[in-house]
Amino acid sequence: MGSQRKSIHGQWSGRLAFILAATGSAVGLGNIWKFPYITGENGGGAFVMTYLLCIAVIGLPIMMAEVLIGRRGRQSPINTMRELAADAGASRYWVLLGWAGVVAGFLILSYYSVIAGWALAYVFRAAAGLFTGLTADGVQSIFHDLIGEPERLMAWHTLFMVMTMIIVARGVRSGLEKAVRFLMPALLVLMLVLMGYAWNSGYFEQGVEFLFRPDFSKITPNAVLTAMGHAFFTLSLGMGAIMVYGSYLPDRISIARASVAISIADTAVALLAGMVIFPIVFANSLDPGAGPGLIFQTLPIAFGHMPYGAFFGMLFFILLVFAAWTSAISLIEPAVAWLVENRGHSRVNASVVAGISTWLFGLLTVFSFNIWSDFKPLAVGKFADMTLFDLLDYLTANIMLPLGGLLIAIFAVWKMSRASTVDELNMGDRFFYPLWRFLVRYITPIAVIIVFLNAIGVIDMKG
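For the sequence shown above, give one chain's structure in the form predicted alone.
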């Protein structure tokens, strides 16, 4: 089974290592920061049910397609797409899909590192008890002081990028695999400790009911589109990370079973985050629909007024850092792999080059929150009020990733031979493979196109 190509970067030691690594890539700020607040904004349980359906119909099929492409090519996304396009007799321009994934990962990490730096800073602020007894204005003042000082923000951004470079420089087994074997269980332990605290908050039942009891009257077309979009983005699809991780997957490992396990683990972390956050929110009479500020400006109020709040606040932000760290190492890996393959760099040199380049580009985001906060480069239409950070986020989340996922689906079932995909997936040819092929060929692309058109404003379903 599988192609005869071998990765020069090494392989995962087994199925568990791949599942931990890919789950680490998928589990990030989106699970612990974004999922709870969009769930709160969209009515709770009904949104969660819709999201779970979207994971099964959109996220999982594209993940399987991206992993099989990665394993078939056994190289960086750029070289993989060049080789597989040649194998399929397809246009050489399919290599641009590989480039788009590497560039998307680079751009996302450039601002992701800055946001992860906030979490690092909050670990120490929570541990020092700075949130104790603070009002909403006090917590907001701490947040604005942090992002308003470029030197301080740059220092946290630098620390996080150095942490990421150190792991990636050590290679697949000694770096990536060892890191996720520690970080993912540690993340789960922290999550369970915090859930134990939420259990004793007196509002655990209310939080679980909000999360799992559906009220479908609260579902709007826009909520469905939000669920579709998040199901796609939460699995790190379309940014080269899953493709390059797939290139390190041994032939004997089932792509379908591993992808299902990753999707379940990623979703479980998001739901656990909800079961940690919403009881704390309700126990402190906060608004579950507080939006993006739920983590950095709302929860600190709760930690500041609860028993042992400094300790549990510190644990929560350590959890956030770990989640961001496992995602960051996957975002930089495609660029590092390409530098090793095409420019003759050692693993260490490639990590330094990619890391410093990402760090430098991240300064655009750092300055977007302070000295360049009034700089709005595109003074037209919906972009008129967007800073450089806003534009980067919009470009990657709303344009590059949906298009990347769409093209991955098209290439896997319209360009690659059926024999190649049957060979890699090894699912049998009676039910599961035809079902996957039907979803990726027709249903998933239509769903991604709708999400993409809504995101860029071609269609409007906010009713």
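Because the structure is a prediction, the values reported are computed rather than measured. Residue numbers count along the first chain shown, from 1. Each form is matched to the other, and the largest set of C-alpha atoms that superpose within 1.5 Å is called the rigid core. Compared with the form predicted in complex with 4-fluoro-L-phenylalanine:
- A displacement of 2 angstroms or greater separates the C-alpha positions of M195 between the two forms, with the rigid core held in common.
- Relative to the superposed core, T135 undergoes a C-alpha shift of no less than 2 Å between the two forms.
- When the rigid core is held fixed, the Cα atom of L249 travels less than 2 angstroms between the two forms.
Please show me the structure of the same protein in the form predicted in complex with 4-fluoro-L-phenylalanine, now that we have looked at it in the form predicted alone.
Just this one chain is shown here; partners and other molecules are left out.
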């Protein structure tokens, strides 16, 4: 079994390590920061249902495809795509899919690191007791002071990028694996503690209703695209992060089981985050559609009023940083692996080169919250209101990841030989393998294409 290739970067110690690492990649700002705010912006329940459907029908099957490609190739996404395309007798242009992944990771990390910087800043603000007793207004002004100053944002962004580079430089086993073994369980415990607080806010029901009661009249083609894009983003799919993690997966481990576990864990954390945040939003008459600042303007109010709030607040933002950290590592790993394989860099050099370039590009996001907040480069249609940060987020999450995922699916089932995917997935030839193959061959690509066409207005499913 297996392709007989070996990774020069080493392997996970086993199944649990892979699941923790991939869950670490999946669970991040996407779950705790982005999911609540895009749910708020898109009206709640119906959006959440669409997102859950996308996870099950599109996300999970594509995750399996991406892991299997990674394990088959056992290299950075670029070299994996080159070799597997050659194995399959497919066009050598498939290598571009690997390149697109590295570029997408670079673009995402450039803004991801800035937002993670907000979380870092909040660790210290919470610890210092700045939120104690504050009203919604007070918390909002702390937030606006932070994002309004480019130097401050730049400092936190720098610190986060350095943290990311340090872990990546240490390698697969002693960097990534060590970190996730401790951080992931800790995150879950804290989420549960906070949920206890939200439960007692008196608005728990209203929050849950907002999350789960679908009102499909609120759903627009754009909201469906956002939900699908987010399914890719939250599961880290479509850019090679999960592929490169798959390349470190030992041969005997079941890809299907691990992928199911990762998807469930990721979804649970997002829903839990929603159940913590929306009751607090309603209890304080805040606007669920507040946008990217949502959790930075809601959670501190809760911490400010709970016993030991400074301590729990600090802990929460530390864990948010950790969640972001384990994702950031996976965003940069494809580039680092490629630099090591093709440019002969040591891991340390590769991490520094990739990290500094990402840091530089991240300045665009830093400035788009202050000195360039009025700079909206695309003056057309729905882009007219978007800052550089908004555009980067839209381009990567709503376009590059779904497109990358679509091509990964097509490659796995239309280009690779059936025998090699049967061998890699090892699910027996009876029921599950044909089901997966059917989904990835027909359902997933058609769904992705329909959502795209609908969002750009070529077709109109409602009208």
